[in-house]
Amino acid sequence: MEPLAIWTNQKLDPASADLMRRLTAPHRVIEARATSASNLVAGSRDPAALDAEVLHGQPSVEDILESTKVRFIQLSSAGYTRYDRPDLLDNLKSRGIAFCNASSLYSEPCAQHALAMLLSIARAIPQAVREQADAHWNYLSLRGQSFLLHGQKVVIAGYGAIPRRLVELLAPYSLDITAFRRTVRGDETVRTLPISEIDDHLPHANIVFNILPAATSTNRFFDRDRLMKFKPGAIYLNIGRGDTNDQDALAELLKSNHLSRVFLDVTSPEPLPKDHALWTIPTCHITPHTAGGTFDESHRMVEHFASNLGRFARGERLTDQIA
């Protein structure tokens, strides 16, 4: 294959960047005039990317449009909501063009960060912080607080490569695990249902996990309604997409005590007004979006990035294709 040219709007540290350059040559590397560290952010429109066979990064949606060399386009995200778009797919499709995000990059990290969320409320910890602020001993209360997994019945709304990996991790809890996914493919890890079918299984559901992705099917998916159907006490988590849930319903059934406890790693928007509720309610616990983040994932994300170029090189099937 001759060498490409490689557009990029993510911004890296002097390390990745280097590793970049030595990872994709002999093809060239162009950096986007604007570029950005936050994968939330929604790249700006640049004439050097319609120059570049290959887009990495958060390109525009017009400039994939517009460009007539773009052969391959790799996300440095594993959502790609702002892509979603039936005219765009559809162009993609028509021009052969490789589409693909970055699920596989933050699968473990997210899953991770989602059951340190399930084992912190679980065992008090969150609790014990914010004692500890006051110098406070409080050791009767905590013992009660805390519970055991094994047993535990657990919805997770989503399945792709988080849940999976989710589910991997929660297997030594012995916990009767059912997942909801808006089309069952039959190679799923655990009993997997329809989404259809989710609101006969949340009464009776100790803990939900929302890990759906944003799209125009899942805005609002749990809104007051359905949080009503919730079981008294569960246990409500989202490392998927803050507009997927109605967040004045949860603190709503918080304060009301349906719902015993919430962690959110993402809010709509990010971050919450320094005046919503769900920041001082003490049952509610937040992290600030940090579920994909590791100390090296520029790094990671490049090695992802090389690895998929060199199957593309090779004609062979990408990692995390989504058209």
The other form holds:
2 protein chains.
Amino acid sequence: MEPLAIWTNQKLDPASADLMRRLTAPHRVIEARATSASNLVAGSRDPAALDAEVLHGQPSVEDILESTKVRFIQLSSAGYTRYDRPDLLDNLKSRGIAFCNASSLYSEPCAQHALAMLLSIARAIPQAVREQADAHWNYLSLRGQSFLLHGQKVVIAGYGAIPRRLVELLAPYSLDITAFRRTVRGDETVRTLPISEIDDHLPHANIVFNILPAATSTNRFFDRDRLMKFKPGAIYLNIGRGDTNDQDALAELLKSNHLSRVFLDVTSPEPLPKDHALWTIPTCHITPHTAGGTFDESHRMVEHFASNLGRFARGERLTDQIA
Amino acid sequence: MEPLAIWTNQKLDPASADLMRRLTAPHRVIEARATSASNLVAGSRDPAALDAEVLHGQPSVEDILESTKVRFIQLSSAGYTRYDRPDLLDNLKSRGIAFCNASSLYSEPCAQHALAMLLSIARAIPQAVREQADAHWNYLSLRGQSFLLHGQKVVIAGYGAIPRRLVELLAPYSLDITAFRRTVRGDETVRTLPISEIDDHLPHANIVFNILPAATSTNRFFDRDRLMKFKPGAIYLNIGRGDTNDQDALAELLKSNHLSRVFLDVTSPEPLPKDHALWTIPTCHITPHTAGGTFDESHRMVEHFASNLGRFARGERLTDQIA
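I've shown you the form predicted alone. Could you give me the structure of the form predicted together with a further copy of the same chain?
What follows is the whole complex; the chain from before opens it.
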């Protein structure tokens, strides 16, 4: 194969940019022409993209459609709302352009984050952190707020790479897990039902994970009516997308103790506005969209891209191929 | 078997006391004669104990040695320092008195707590909880403090019921785990070496769990010299006993960043004095000896006792028998 031109608009620190050049040699990396910071904004156009056979990062849809050279597109994210349009996906298919997201890069940290959220609630760790500020040894109270995961009924809304891995991490706890997705394929690793049936199960669940992707059908999926169907005292965790739940209803249901704990990694908008009630409710915990992150994520992203590029160059099956 | 007299000095809420009477019927429960609160202090004498065939809770060593009736002793704790004396254990053995601790009751919450401590560090949850107080959406900084458990070298000091269960919980993360105990028996479920060899392994470990029991040989086991042998940047977690490490050295090594994070569930003394440096070091996290606790622990304790009592009455093999 002739050396390929690889365009990227991913912001990389110098060490990761260097790693990218080394791992993708003899191919050639073209960085987006940042005449201003906005050139690097995800999804914005860049003339240099039209010269490349490989697009990496968050290319613009217009550039993809206009490019006569592109053969392989590797997104830097797991989410691909911007590209989830029938016209684009049909176009890619008809031209034989490989299109991959980076879901396998983020499923591991996201699944570990989801379990960390749940276990930290089960062991009253946020309360302990707050009480440490006052050197407060609140032995009996914190033990009384702790519980075992053992035997709990768990609902997972969504079934993709993250829930698949989360189910593996949850295996040692003897939980009763049911996942829900739009279309059940039969290859799921846990009992999975059509999401149209979720309302029958929410009143019995102790723990509900929201790992829904962004989509028209998931917008405000957990609205006030649906949250009201939760079992009193349930725990709700969202590591999917902030616009899939009604945040004002979450605040209301936490204040009335209908929900005992909420842990959000995502909000709408992000950052969550400083004056939103969820910031100050003691039973609401927030991580600022950090579920997919690690200190070495640029490094991991470059390695993931380079290994998928190698597969593409050798004509092998790609990781995380969407179209 | 004739109905037995069961003495207990375990403080039980009314519902758990009622459950105890129901689950142990037709045997008869005698509560320690609390003429003052001190009668119920763990390990203190109570004349009523001498009338019972079964002692539950934390009976006094003197009462055990003087009793002519006792046949089965069920401690309410996993630790049994008070009873770990050759004279007592020999006496029990020669008289055929069954002696059990409650380690299987606490191994599950303790193991879940240990993993919660580690995962909350890996996902920067204590930092997020602190920053939530200022409605601070510290996206990049917290992602930069997060890491994957995948592939880390883990040392576990101690190998009893808690480490055995912890190893099961750690199974999904592809960790490189080595446990250390005084006498390797060969039935361990993970690579286990004599604790005399631990110093060769500490300089290579990213994560060190201290789950040592209280004993003369473990007192200040992790002293300053040994903590200095840790790999720079290592994470240290103690859910064993507070007197098995040098707390001033921990504070010093956190301040110099030789240790990147410490999470303690136990201190010496407990509570940790209000003015101890560990309360205020941002990289030190503390739970107030809550690892074994759950909101329903009295209930769980009574169920554990009743089921062991049933085994005793039927002449079956007991759970958690020490002597």
